[in-house]
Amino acid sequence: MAEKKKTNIILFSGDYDKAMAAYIIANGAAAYDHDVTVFHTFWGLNALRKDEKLQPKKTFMEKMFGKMMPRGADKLPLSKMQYGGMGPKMIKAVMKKHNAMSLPDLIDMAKEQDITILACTMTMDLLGLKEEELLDGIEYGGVAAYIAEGEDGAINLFV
């Protein structure tokens, strides 16, 4: 029996449209029976933040980062045409009209397809993010964890 192909995506961007593209590709690859990993690092971690305000113990700097970063996949800005917050509302309205899945729904679908969603622990430390602030059902690891997943990848993408 042939070994499954691997698709690995590094999600560095915190932009809604780029995160959507990463998750559309991830879900598509899983549908083609690939073993898929999405490694969230730096601003890409914001897509994994829970919507609700949590108050874990943090330093002053960690609290400041938490206030400045968007909380959750649905709050990410667009990479272009932000227009003071109107751009994301407009694109979400167009998506709804065309029955396109939202980013939170794409992340849920990824979990259902057993896609490995990996949060970078080094970046979490740098930005002061705690595990309880991120979505349930994800994994945690550093660069070594991603490299272990990515070294045999048929497809490796940086978004």
Contents of the next structure:
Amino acid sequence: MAEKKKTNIILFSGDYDKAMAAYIIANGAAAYDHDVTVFHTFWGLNALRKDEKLQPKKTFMEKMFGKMMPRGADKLPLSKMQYGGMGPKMIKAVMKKHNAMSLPDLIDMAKEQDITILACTMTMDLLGLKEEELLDGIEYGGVAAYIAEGEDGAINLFV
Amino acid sequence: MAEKKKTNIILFSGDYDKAMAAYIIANGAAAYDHDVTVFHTFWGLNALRKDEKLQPKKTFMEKMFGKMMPRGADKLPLSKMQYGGMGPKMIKAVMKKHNAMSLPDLIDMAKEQDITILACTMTMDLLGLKEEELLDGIEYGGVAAYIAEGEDGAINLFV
Amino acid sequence: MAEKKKTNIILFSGDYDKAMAAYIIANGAAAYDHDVTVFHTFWGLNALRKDEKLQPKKTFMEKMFGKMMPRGADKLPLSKMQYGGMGPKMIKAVMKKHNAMSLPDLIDMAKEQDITILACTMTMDLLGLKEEELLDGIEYGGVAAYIAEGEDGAINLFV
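Switching from the form predicted on its own: structure of the form predicted together with another copy of the chain?
In what comes next, the whole complex appears, and the chain from above leads the way.
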């Protein structure tokens, strides 16, 4: 058993709280010396969007999706207690007071800990998200990439 | 290790996008030669309903649930961006354009790949769903059936 | 392989139906002689709140969270078909008729089966939940406690 244990998290959700949970577990597992992959699919891709208004060439539908979906980790809504945006502000205020790491900080930490951040190319195609719109330093793959990692995982989660 | 690896997915959610993710992973794992089971429980059962108006004998409450819940995979709402039904139409239009498989197609493919589709009998009792209302070619079982499969799973997910 | 198999469930969700699913699986796995842990984090902590109005010393924000979040397992909303509270009433009526166990009963049964119920201390800090507000007979820990259990889990789920 010289090999490292693996943790693979599918982040399907585009909610701030769920993405936070995913990255807290990911960073925790990396601290326990696991090989960790976070596979962003569907709405989970929004956590990887850059907080800039890029204008890549898009179809009408892709532009619509682009406008309707949150632009980056800091813009994600909560899965509960959204209250028209007040919930996220409250949570972020409390987190700051407790010196808890924000979601963008958790993602930065994941990169520093060599966690593989994988963006689902199939969903990117569907939603019209381009590589230039997503964070630097991430990898790209489809369901095959996930299965290859997941089948050896000590911890596999769908968030 | 002559035995096949196992993937077991609990589909609790009744959302189109989540069910799609579950069946993309299920079909992907089957393509990698895993023994795959999708265990439909709670709202996940709605993905298995036939798109017909059957009239099995039901109590008042069962009829209510029957009316309130979506009738089959194609009728499921999205977990995000539902927008009174516009979201699912947009997603399906985009999927068609990209030649991506619809949820009903993904379920058909799962059957062709010999994926076991298991309907949770306990929830069927609670919600008053009868076998005749669900797709043909599926199996029935409770939590014991799930544990028996899940405890040997290489990939276990709750969707 | 004299050791018991392990099942570890992260209960992130604060929904009645999802918590029910988590505890049905947990109790099922315990019946199959697994070592079982349910790790309550984020909104999942609400399932562990006592159904009493305690008045621990809290900041303004902590009081707000305390008021906004449901007080105990029996008060949780549904993830679907909430209908201003009618959904949970319907489900509970049907469950009673079918002699299905309620969520509080399932949690009691989990304790009797020696399932470890773990409350996430990091989220308790964030949301201002105190030990005296949570059920007796539970344990406390952070992400490290989860990883230590989860990395040996036969079944790991995120609910």
